[in-house]
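Just the one chain here, the form predicted alone, laid out as structure tokens.
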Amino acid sequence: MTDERNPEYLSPEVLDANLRIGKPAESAGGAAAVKVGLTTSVKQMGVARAISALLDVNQKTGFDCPGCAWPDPENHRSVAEFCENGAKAIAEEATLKRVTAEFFAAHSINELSRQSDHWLGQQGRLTRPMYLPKGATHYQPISWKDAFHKIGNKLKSLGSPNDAVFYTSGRTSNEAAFLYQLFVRLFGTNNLPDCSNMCHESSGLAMNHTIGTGKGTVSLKDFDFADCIVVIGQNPGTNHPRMLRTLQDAVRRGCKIISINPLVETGLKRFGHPQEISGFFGSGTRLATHHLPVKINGDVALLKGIQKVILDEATPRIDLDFIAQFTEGFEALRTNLHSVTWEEIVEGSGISEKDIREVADVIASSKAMICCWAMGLTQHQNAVSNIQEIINLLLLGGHFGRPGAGACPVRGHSNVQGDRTMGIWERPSHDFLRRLGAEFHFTPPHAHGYSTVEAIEAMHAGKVKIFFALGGNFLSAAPDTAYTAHGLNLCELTVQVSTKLNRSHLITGDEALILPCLGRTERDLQASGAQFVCVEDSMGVVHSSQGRLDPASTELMSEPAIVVALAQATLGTTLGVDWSEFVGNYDTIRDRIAAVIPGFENLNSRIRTPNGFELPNAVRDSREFRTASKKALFTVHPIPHLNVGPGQFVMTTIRSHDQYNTTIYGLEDRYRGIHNGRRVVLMNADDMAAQKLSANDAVDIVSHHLGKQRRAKNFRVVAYEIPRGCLATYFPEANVLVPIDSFAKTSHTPTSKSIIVSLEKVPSDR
């Protein structure tokens, strides 16, 4: 459906007129990070509010940063326990700007759709529920009572519970997530796709199969004992900046840092800790001792090369005792590695044999190695293979179940891991459903629900009538933007629980609702007084989070309260759950979590300790591998070969330093030297010459998949240090190029990091 209020025009595709390209920065952090963080905070929040919020973030009695999931140190937390991008995230949420009913009356959906994602986010906090009737061009105010009445009636009128999809963002608290999945399963479906489907789904499946857990096997204190840390497919300087302090501490005691990434990212060159005089004024500490600029999706070949070196020596440098006692499949791996030639490895990875051998020597000598990775590995067709090759490398050295060693998938959004622990998953385990059913006296549905990609396909097939999103910006986060937009248009009702305006509010079903909620920074007052929630960080530590700022509006509801009202409007008391008991005091929610989720026993007392508590991890704690064979598994994978034709490239999508996921803080990517714009494509200078392109030329990017093309218009070419045959550009602008039917095997994660594209120069008269 295309009409006046739902145009095909999804976002502006115009050249950035003020784009300026400079030199990439040589050091991350330092005085510049302090200046940007504080300037942004004061501009958005004002001086007093900024001071209050920044002194409260990541403190033991404060709120958890709404940005990344990097853990907080148990002891020695600084007064300013936040990074530059954390300050930006807080400023976005705690801004003094407001989006009111008058704002929506003054701006039609068509008009708002023509604004950039950055402009939309900068309008401020949503202040009251809004409703878009069928055929209307403007959102209009609606009461909370009427909003839930509409949703409840729509849900009850469905032919099947599976006609509805309930999406979740990673920032949702454990309490809200638990209630949400309980409501959805009482309603009768497992249609619970979440943002994990688009990021670390591949990690969880790969690790569960090989080591019996989908979570990382290290804690933050393990970084104090590692003698080698491999950072692969991850850019911590932008995406997890507080990790740089951890790496700096490791380097200072002699740990080797190996960076593996197509781009040389500033955050792994040098880091100046802003709270040190030498870091604030000086050039900072050199972090990466080695950097391998692997080709996009060349990681399997590279990791095979490293393993081949370790095994090909006269005396293989591996932990034979560990392998014999705790693993299986080693001989198949060794046979495969012996058969792989160096020509295949060098061609597949883009790294010379000499450089691979040098890094392999460091890894082989390690007594305690941690491998960290992020979406640079998880968003390829062979993503599961990528992670399992990391597991192979760790298993060869016995790097599990001892201090300073293990696997570390670095999760993105704060509490994205906690959401999954609470049961937000379209493929729940039978054990989880058994526990949930026993506690609430019902039989949960066992049939698998839709993942994110499957949900979008189901919308197109007419199988989804209602789409409900608890947080996030689904349209901008999802692949194949135009295709996803059309799927949303085919729904009868779309509902977004949000703190700020985003593009998902503008591409809707026949009817649409915006339900504004409290943010992490804000005080949550219920009948029994001020409430707190809990979250789980990237390393399995669960701790409390309590905001203290005045809410942006008296019309806001907390996420737990929204879920309760949704359940009451839809289910009433027909299924024997007294939903009202969960609102007045969140301890009642935590009591039920403790009864259902292993590791959360006595939650209400344990969560009140200053540092929270660490969830048990069988691999880390006791070298127990809960696979079918009770042993860790070596796996064998072919080197992937992408079908790249003449004049084509492999493109990866990346974040700028001025964004977090789909939230665009500003137009500055100073670490890469890109200013005042986002529609850029980073390209090797030799490839530019071969394509007869010059710096700042305007091009369209065209993706190619199964004979179909997708086009993103008006990008500027930027010469950059990136392997030949590879390109990089920002998301969500480039998500339109990611095919809906190109995803990782078994995990269904979109292949946003390996898109086959060509460039077409824009005619001067267009």
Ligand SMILES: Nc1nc2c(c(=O)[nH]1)N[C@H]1C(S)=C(S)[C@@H](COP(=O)(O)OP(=O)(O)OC[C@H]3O[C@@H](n4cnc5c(=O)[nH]c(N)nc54)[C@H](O)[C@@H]3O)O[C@H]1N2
The other form holds:
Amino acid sequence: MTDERNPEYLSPEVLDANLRIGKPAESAGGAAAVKVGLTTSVKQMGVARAISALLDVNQKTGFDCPGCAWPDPENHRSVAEFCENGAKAIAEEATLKRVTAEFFAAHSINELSRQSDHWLGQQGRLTRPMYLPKGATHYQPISWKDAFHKIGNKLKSLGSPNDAVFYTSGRTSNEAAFLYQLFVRLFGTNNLPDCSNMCHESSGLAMNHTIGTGKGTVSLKDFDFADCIVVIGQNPGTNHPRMLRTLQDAVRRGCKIISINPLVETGLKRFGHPQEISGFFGSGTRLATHHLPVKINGDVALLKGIQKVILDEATPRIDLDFIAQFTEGFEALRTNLHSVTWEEIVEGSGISEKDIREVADVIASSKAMICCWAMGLTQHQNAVSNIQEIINLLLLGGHFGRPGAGACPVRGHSNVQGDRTMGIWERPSHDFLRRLGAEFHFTPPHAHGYSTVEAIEAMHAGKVKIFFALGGNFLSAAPDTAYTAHGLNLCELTVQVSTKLNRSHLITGDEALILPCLGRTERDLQASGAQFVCVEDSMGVVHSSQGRLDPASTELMSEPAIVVALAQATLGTTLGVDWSEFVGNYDTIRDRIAAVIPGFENLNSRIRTPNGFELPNAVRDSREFRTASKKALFTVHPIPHLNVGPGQFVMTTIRSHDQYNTTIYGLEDRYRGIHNGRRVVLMNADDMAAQKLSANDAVDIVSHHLGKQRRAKNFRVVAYEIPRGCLATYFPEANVLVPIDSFAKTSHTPTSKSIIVSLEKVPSDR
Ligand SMILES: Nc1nc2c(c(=O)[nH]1)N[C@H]1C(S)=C(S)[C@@H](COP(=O)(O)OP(=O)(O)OC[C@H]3O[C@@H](n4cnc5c(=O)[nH]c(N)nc54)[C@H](O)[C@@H]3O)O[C@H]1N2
Ligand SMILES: Nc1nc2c(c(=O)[nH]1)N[C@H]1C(S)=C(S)[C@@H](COP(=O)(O)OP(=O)(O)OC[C@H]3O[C@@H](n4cnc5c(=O)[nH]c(N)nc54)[C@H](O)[C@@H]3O)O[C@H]1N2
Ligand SMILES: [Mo]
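For comparison with the form predicted alone, provide the form predicted together with this ligand.
To see the whole picture, the full complex is given below, headed by that same chain.
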């Protein structure tokens, strides 16, 4: 498409001209991490702002790092409690560059759509509200008042509240999230899809069903007591770098670390703590004591193999007392594991029986084991089964509700867990709705709303007129980019509350609005003075976050203030909620959170204690499983078989070391040895030979699903240590290949980690 109003949205699909492939790094962290973190900070923020920001991050009175959700240590925070990628996340937000009204006047949306995601992000912070009228080629300035007026009127004109969709990304504070879901439910719908739908949704559902909680069951201090930590389907060196320190401390105590991953990720090989002399200059500490290079989506088979060993011996090495007292379904699991053959396990996992037995022996002798996982498990058709197999493994050893043991889904966005706790969910519990309704004297809608995938399908069915996003980059994060783009084009109005320019601003409904907001690092001044907000980390600790930097522009609004203005423009003073009270002092929001959400009692006083507070967790605190039967459930799952034809591969999509989801910081994936480019496909050398491909060959990647093909053009082949039959490439470039109708059973998470593809060599004359 080339006409001005329908931009070529699928980003430039051009070969990287200066791609350079080196060797993967042997050690993570160290001097290189410090250098990159500091250079990026100074380049984006200047020296003074960089120092001010970096000294304030993750301190007891500072702001929460907008990077990952890994918790802060309680008693031994260092002066610089951040990592290389945290520094990049801060630099991205606190940059001195600005996107102004003149910028939008100078560039049409069509022109902008031809730029890369990296370029878009590098233009700087959004500074004022912008409006794209129907048929216009350029965004133009609009006042806040007029912007809210337009949105409010449009929402009021809808035939049904269900014709609007309200998306959330996981950086939103608890205060903003609570008000937002309240507004949406007062408006009359549960259409609250969020990034979690594409992320840990499978974990939440899997755990809720089996152990009666959707959250992890460990605290950070448990890592001091574990004797075995399994890291499966997660790349902490890049995505949760502060976790490496925790792992390093554990290894030094003699704890075993088992990595299960198709790739040998550098962050799990060795780690040099930048604040230790030996870590800064030396080769670092060895982390993973064992590594199993499982095939993509071979985890169910592998986990079954491990459980089979533990159960198979003459004397099963399991916690019989725990199983008898706290669980049900054990006999069915045992029968199933006895009937599964080693041929099926080895074939399904790609790991030999000997290697599985060796790791199973370590696990069987563990007195306190923690299993950590992330997207490597949650984005497959059988994702819920993957996680329930981990739960089975933990249950066999009684690894719940005892120090040093438990389940640890490592969350992504820094407040994605808190947003769920605040009620951002398209399938809210009846109990939550009852409490919300009682506090605000209304009857919230009970029918489930749309998840991310359902929202996109509903757009195509003409059922969505307004799409509103509180943060994130829906177009690029969602599956099936072309299909999602078309869905957004079918909306009448799309609204993005954002800090930075991204592709979701360019692929719009008939009319579009950009509402620029304050970020975490910035001072939030309201009538009663400077405000702070609160967030919940991956392990259920709630703490405050307060930015101190000068805002990027005087015209930015805070997220809570934006939600209040949206509610006022749409609901007025009807429905009994006085929205105006919430903006001047966020304590008034926290009082309402305390009244509605269990565990948040006396929030305003407890949030002011230096480390915040830990939310209660029935499994961790008292071995209480809140399932229907009050027991933890063993579950039985078949070994999945993907339909991979001849010449086809299973492809996973991963993050480079230089990106935050759809935000591309740069073109360096240092740990994997990939420099100056992103359009690469990692492939086993034997598969390359079989396909008659050489390193650096240009290929198109074609995905195959239910007879339909999707194509992503111009990738370079890179020989890499990855199991045969498997490929890896970067997200979001590959999202055009993820079929909208391929998602995990029950959680609806797109299968971004197992896409069936073939490679087609690009003719030299194209
Ligand atoms: N710097 C930085 N930090 C981030 C993010 C970021 O983009 N940049 N994103 C944030 C977000 S929202 C999230 S959800 C997390 C994501 O954190 P991760 O889940 O660590 O991110 P991915 O790159 O998707 O990595 C998935 C890992 O699983 C492996 N894997 C892929 N397929 C399989 C499989 O079938 N089985 C197994 N066992 N492993 C597999 C991959 O090789 C990779 O090591 O990080 C958060 N933190
Ligand atoms: N193929 C594939 N697709 C995936 C994944 C994958 O592994 N593979 N991972 C999935 C996962 S785990 C996730 S979580 C989603 C991520 O989906 P999203 O959360 O929607 O995407 P992000 O890239 O994190 O959003 C970046 C944008 O957020 C805005 N932003 C940043 N900070 C703030 C803030 O403080 N306030 C506001 N209002 N806006 C802000 C900026 O404008 C920035 O452009 O992507 C999913 N998509
Ligand atoms: Mo995520």
